[in-house]
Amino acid sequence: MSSGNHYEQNLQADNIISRVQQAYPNGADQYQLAPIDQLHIGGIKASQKLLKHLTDGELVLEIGSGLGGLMRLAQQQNNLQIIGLDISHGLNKLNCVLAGLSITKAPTTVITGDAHLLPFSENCFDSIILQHSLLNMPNPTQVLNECLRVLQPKGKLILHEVLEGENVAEMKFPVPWAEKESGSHLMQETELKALIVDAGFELEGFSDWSTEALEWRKRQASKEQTVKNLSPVVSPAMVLGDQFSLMAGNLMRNLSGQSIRVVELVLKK
């Protein structure tokens, strides 16, 4: 199963366009439309920390752009331009209708195409950023060379990755990126700095990030055991499926059993 199947087979956007209408008619804010578009592990907060490396000006590229929840915070900030890549048409076509749905109805500007392959020409965006869309990559080593092709000298690729942690042989599946072993492509942090070098990125910076998502994700099992039988706008489980509390719930276990890890990594071309 490829990874735009994954993320389509569940997805109920006929649902979620109706709800979203009928509970936001002035327009949904980006916290309403965030149990959907903010599926990685730390939230908005995780986005919001990502975008404070960008610079007003830039052209941005976001690969696995999902449902456009970065993009739509990104787009608040002056002058600053980003274009959706993801590999599932069915996300992208639901991004578009959430950017006018949502209260600053920007327009969006997305593209079906595989990271692996680019469909732009050498050095055209400032910034690249990749959300959780890494571990879903079979051949990461051509991605980050495609990557490297389309950033203007000097430019940034922003990395906000899992990766196998120090017990990784006790992971659970199914987790929010992949319901088994074989859809899942993580890495050992050695593993993901020797890719980068041999790219021809330099890192400019490392932080891990796994003690705050642990403390994120169990918030976030609080919120959806309070919620449970009040019927949210919008859920998880809309995109994911009726899976989502099973994967969440081994989200959890591989945070806390330290089978993940999370990380931001910036790089410099």
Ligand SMILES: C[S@@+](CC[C@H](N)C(=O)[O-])C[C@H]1O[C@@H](n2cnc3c(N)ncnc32)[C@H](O)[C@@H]1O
Contents of the next structure:
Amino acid sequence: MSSGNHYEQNLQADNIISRVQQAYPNGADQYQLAPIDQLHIGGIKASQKLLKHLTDGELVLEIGSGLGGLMRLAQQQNNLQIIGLDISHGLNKLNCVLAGLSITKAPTTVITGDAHLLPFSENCFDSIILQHSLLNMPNPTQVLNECLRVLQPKGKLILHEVLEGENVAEMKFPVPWAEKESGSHLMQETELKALIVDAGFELEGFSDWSTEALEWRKRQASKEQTVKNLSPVVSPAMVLGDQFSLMAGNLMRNLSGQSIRVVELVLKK
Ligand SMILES: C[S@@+](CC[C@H](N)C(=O)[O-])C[C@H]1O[C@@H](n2cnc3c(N)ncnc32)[C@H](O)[C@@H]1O
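In place of the form predicted on its own, the structure of the form predicted together with the ligand is requested.
To see the whole picture, the full complex is given below, headed by that same chain.
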């Protein structure tokens, strides 16, 4: 199954739209949309940390923009222009509708396309962000080459991704990004670093966020348990389907058992 299908086969777009419209007639804020539009480990805080690497006035591309939580945060907090690209057309359509239902109502620019073949010319972006999307991409070398091509000289590539941990052999599926191992494209730290250098990037920063990622997942699990019986307005299950609680449980097991790691990398062209 392609990663696009993984995110679209259970997507309840109409249900999400009518619930958000009904619950938040004056517009939903970032926290109200976060269960569906921050589909990565670490939620809003992780996105805010990534956005600190951007400077006012930049033209930014987010690859694998999903339902657009990071894009909306960037529009609110930073004086910059951000374009989203995602392979899942259904997510892109919903992203645009959610922008109109959000508190700021700022329009969003999003393109349906594949990171392996970016529909942009050379040297056009100041920065590119990938947040939990390289993990779905079967040819990371080609994706890094494409990022290098469309980045301006001295442009930045910011990655917030999941890597293989030392106990990767014990990894449990399904996880939120893949039902089976065949849909998950994780690498070892050394492998990713070698690809980065081979592509021609300079590694400016590497941080391991695994400890805070596990703490975040534990807090989310207890919140999800509390709101379960209260019928939350939106939930990740409305995107990822009924298997979401199993996926989330496996995510926590994989983090605590060190089958996976969560890292941030900052690269310079
Ligand atoms: C785990 S979701 C993360 C979404 C978003 N970055 C977030 O954090 O909320 C992964 C996203 O990557 C997108 N994706 C996967 N493969 C892609 C590709 N080859 N090109 C563009 N987008 C892709 C998926 O459609 C999905 O929206």
